[in-house]
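Take a look at this single chain in structure tokens; it is the form predicted on its own.
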Amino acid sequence: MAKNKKSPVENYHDRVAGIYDTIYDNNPYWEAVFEITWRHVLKFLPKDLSTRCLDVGCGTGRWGMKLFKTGYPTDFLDISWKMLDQVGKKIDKLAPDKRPELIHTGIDDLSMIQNETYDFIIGQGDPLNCADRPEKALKELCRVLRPGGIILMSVDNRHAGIFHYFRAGDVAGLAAFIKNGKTKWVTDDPSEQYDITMFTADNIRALCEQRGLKLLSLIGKTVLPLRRFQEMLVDRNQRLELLKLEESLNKVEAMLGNAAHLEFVAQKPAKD
């Protein structure tokens, strides 16, 4: 999608594209989150390896590359060309004879993609939060999803954003945020500060119902305080036990408020 001027969200992701993967390297907490995420993804992956997949808000392609390496034909979509360039370099290194589509756009506008193109859409890194109009973005994702297809996305949990307003002593801002989930991605550079929407579990259920999607799964990541106590994840046996406990609790409604992120899986109804 041609643009005359980059948006703040694109400015930010262009700047961090070259170092994005290193942000998460050798971090016990993020390694645990990625393992939990992939286990969740595996429960809903189609058995047919010819299934066409789309990684939206793909960043440097962590999740789309997993699908690609597994054998699924996978395309990559991001608002940042520099992120897509990182994906292209990985594809060239892994399989130079293959050319997935690298689609430069935000998820609010998927007009370049035909109806019912994909069977499986994954969106990690919370692209729905960055959409100007999340309801429209989900509508667009549903449009390009085939009947019976799956959407699996993570979103920022609104409960996790509350502490920002307490630290700032901003009661009026807190009241507005609790009501509508609107806030900003805060960086030092004003040209990179962009609006985001954070969601509650009820928001996700309502969005899925509005689009006629069947909600198959809703989990929190992570509902145990693993980030605060990530040193406990270094020992392998202890880590395995903590991940087991996490997965036994991350679907429990009362625990979802503890999580920084929510992840949902929804299915588009099949045609009669």
Ligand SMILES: C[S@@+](CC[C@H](N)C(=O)[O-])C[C@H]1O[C@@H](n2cnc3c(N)ncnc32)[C@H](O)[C@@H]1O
Second form
Amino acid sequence: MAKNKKSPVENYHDRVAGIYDTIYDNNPYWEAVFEITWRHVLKFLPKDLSTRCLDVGCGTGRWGMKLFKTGYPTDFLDISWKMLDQVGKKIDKLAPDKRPELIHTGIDDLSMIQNETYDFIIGQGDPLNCADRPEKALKELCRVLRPGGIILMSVDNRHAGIFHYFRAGDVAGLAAFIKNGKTKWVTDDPSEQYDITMFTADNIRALCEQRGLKLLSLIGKTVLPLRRFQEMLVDRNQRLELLKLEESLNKVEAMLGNAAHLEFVAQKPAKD
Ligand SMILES: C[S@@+](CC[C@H](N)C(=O)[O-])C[C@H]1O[C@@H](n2cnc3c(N)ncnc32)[C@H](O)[C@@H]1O
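Which structure goes with the form predicted together with this ligand, now that we have seen the form predicted on its own?
Now the full complex is given, and it begins with the chain already shown.
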């Protein structure tokens, strides 16, 4: 399904699509984050393998491919065609007879998808942050979710963006950012920067309430300084211990502010 005009966010992700997976390879911090994420996903993933899944902002398909390989009928959606192309290549290799839908659109316009199509929607990374209209995006995601269905998304945490304004000595910018979460995704090439909105835990709660979603879980990823001290994750036993500690703290309100990402799981009410 085609989209007409390329946005800066699409341009950027088109450019990095071919090397995207390698950015996360052999990195103890990201491996830990992926492990925590998958365990969190598994708590909410229905056991029924006919559950219809959608990976939004799928990138190269890290999460949707896991669902697809597990046996769930899974479709993939991204604003970047080149990211979807990477997913298509993986599907061709793994299961050339299967044709999941590769949907090329922004999450704030899902008009090509019928109401109540999916039971489980996953959106990892930051598609909600990058959406031009995050409230509209969540509304659309709820529309295509079946009653009783689950939405699981991770977002960039506003508190993690504060340091950037201190580094830049930009107090006026900091004040505005704390208020509305609007900022730019900083890339090496300034012409590639694009607008994003970063969220607080309270924003997530308010957004879910606004859409009538029941918030089932809200965690920080990661609330311990695992990125800064990633060499501590190399030893297997120490890593297991640190992940256990992380998971014992990642729902604690006072710890959420430490995390680069927040991840929420919410359920659409079942029909009576
Ligand atoms: C940080 S990457 C995450 C990719 C993948 N979910 C993962 O965890 O590896 C964010 C992805 O979201 C996509 N994206 C950004 N804004 C979007 C939007 N408004 N609608 C749909 N996809 C979007 C990007 O093209 C990119 O592939």
